[in-house]
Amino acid sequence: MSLAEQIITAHSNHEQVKPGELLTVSIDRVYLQDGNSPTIRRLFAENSFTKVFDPSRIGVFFDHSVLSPDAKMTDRLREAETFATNLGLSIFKAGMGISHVVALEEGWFEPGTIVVGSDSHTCTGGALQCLALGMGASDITTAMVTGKTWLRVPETVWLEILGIPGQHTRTKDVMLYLLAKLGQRPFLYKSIEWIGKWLNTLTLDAVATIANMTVELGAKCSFLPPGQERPDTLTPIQQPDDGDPRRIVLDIEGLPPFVAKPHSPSNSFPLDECRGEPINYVFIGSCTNSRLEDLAEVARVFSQEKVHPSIHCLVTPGSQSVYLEALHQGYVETLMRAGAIVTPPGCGACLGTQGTIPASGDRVLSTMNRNFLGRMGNPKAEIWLASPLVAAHTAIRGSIPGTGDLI
């Protein structure tokens, strides 16, 4: 059985499951975020729900609106906090960080478990071989009350990575290349099991970026093999036969960095094809690239030069833990002295409800996972996507660099 099938079987009353089956499974943890907590609270009230299956295994993260922009939003946050307190749920207050980043740090994504969250990027848990699923408010409400959820057992594809990418290529670049080359069609509602020697050389921070963008591929879930800083799984990922039609091969030998142009992550091109494109706002953060490894790389670049005068540069750490360690290591001082604005941990500018909202006509280079039209709050702005390394160099140049410009 595939890893998805193994985990689903262990959480159902079936001895074996197969792709396409509709099943009810028990879940290990649930978490929700402040953005949709009011909707979930309303569903509880409408259905007279007053208890949850296990308060200790349900968390509420205040990450989407860390710095509330108006009284209406603040009222919604207070409502969500009261709701969570009355149910006895674990509360992760504003400033503690992004749900997916903190969940990874706190050990909520245990190998072989099922975790559901009210945000599409819950799939980040695949970095630790957890079946982590993003769901809507109705399904999350049901999961909170019953400790169960329903799902269709996904088909599995094995994505084999061959070769080693170029010196300045990061996992974000590999994901942008994958989206540009293959798109979503091979992965829709599939479980992806990643295989290949290169993957075992990656840190947890790097692998989390891959798992985080599973939903951009249209997949149900993904599982990364154990590597640096990652625990062994219950059952190793099985190598498919060469002739297995479910095996997809991606050759990344010498792959250069990639940049996604507006308005889709799949609209991606090699960095050198974008060299010289003017940018006036750089955002480094989001649940994709806001971890310590990301900030360390940005600080390394910023230690050489200052942010270009024409660039508004915003850096948002993914969690309080990341922020504190970045302070300890001197990264935050380096970023600020170079001219960047460092904000409290959270989703920050990614979702477009709080600063900095780009101005009309702005060109934003971001380390986020999505660059859909209007994503950051202004449909008259352009959003480009890249790795933290490329974003840092863009900030000091005022335009997108070429591969030869990277250090």
Contents of the next structure:
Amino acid sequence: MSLAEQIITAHSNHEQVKPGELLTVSIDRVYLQDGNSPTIRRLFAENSFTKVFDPSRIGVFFDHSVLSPDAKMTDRLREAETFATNLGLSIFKAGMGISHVVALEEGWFEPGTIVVGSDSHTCTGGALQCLALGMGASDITTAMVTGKTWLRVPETVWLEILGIPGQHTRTKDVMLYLLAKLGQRPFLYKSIEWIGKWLNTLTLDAVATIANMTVELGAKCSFLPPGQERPDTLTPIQQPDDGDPRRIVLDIEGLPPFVAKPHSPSNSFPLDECRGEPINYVFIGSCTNSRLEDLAEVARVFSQEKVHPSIHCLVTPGSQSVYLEALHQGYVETLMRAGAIVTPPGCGACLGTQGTIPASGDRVLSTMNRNFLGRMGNPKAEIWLASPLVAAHTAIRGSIPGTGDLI
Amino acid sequence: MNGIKQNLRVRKITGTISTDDIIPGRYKHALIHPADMAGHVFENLLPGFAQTLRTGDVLSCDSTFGIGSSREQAVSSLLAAGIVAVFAPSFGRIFFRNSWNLGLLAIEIDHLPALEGDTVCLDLNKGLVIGPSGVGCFIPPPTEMISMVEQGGLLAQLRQSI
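One more: the block was the form predicted on its own; return the form predicted in complex with its partner chain.
Zooming out: every chain and molecule, the one shown earlier first.
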């Protein structure tokens, strides 16, 4: 059985499950974010639901609107706070960080468990072999009340990574390359089990980026193999035999960094094909790339350098723990002395509700996961996607660097 | 429900559509009621399109529909704008779940036998769409999902069960 089938079986009243089957499973944890909690609050009220299955297993994260830009949004936040308090839920206040980043840090994604979250990037839990599923407000409401959810058992594909990428290539680049090369078609609705020696050498921060972008591939969930800094309870991933059609091979030997042009993460190209493109706003943050390893890389590039005068450079740490450790390590001072704005932890500028919303005609290079038209709040701005390393060099140069410039 | 819906006016949408395209993020943070969002659907991608929608319209998309964010408002705002079904070769999985949970019929079909503005008839149980240029077939949704819609959606089903 695949890992998804094993976990689903253990949470169902079936002895065995098969792909395509619709069934009800028990869930271990549920979490909400402030963007959807107003709707969930309304659904509770409209349906006269007053109790949840286990308040200690339900978290409410205030991460999307940390510094609320207007009274309407603040009204919604206050309502969500009251709702969460009245139900006795675990509250992660504004400033604690992005739900998915904190969930990884705080043990909300245990291997072999099922977690559902009211945000599409809940799939980040795949980094720790948790079946972590993003869902909408009605599904989350049902999960909160019953401790159960319905799902369709996914088919599994095994994605084998061959080779070692180039020196300046990170997991973010591999995801952009994968999106450009294969697109969503091989992965839609499926579970992905990742295999390959390179993956075993990566830190949790690095594989979290892979799991995070599972939703960009259109997949339901993913599972990363055991490796550095990951608990020893993770299950080694067994691949099917050679020639099995469910096995996909991706050769990344010597792969260069990649950049996604507007308006889709699949619209990605090797870095050198984008070299010299002018940029005037760099955002380093989001649940994809805001962990300590990401900030360390940016600080290393910014050391003894200055952000280019034409660049508005914003850095948003993923969590309070990341921020504090970055302060302790001196990264924050390096970033600020170079000329970056370091904001409180949270989703930051990723979703177009809070600072900084780009101006019309701005060309933003961001470390986030999506660059859909209007994503950052202005459809007249362009959004390009890259790794923190490429983003940091872009901030220094004022334009996209070439691979040879990444030293 | 006999599963048959008639006089559906087809509205064509081209390309891969994200839930950000359907309803921009800022509205989900500021507004609560789907009716308040209905006038803003496709605002960035197709300005003015929302104002041309009417009750009984269906969307026909030629690529994956509803990728990205989990926002249920992408479904509730379309329903509030009068859309009863979306036809596309594939869907973003969260959008697909949200659709059936709320009673928007998300139908996986490669090609609809109709042009912009044509009228089609949908037979959910048989997996057929009948349009001016022929009959399109799809795999009928599982009975559990049809039953959920018949009962008024996921939460209505939950209310009845507790």
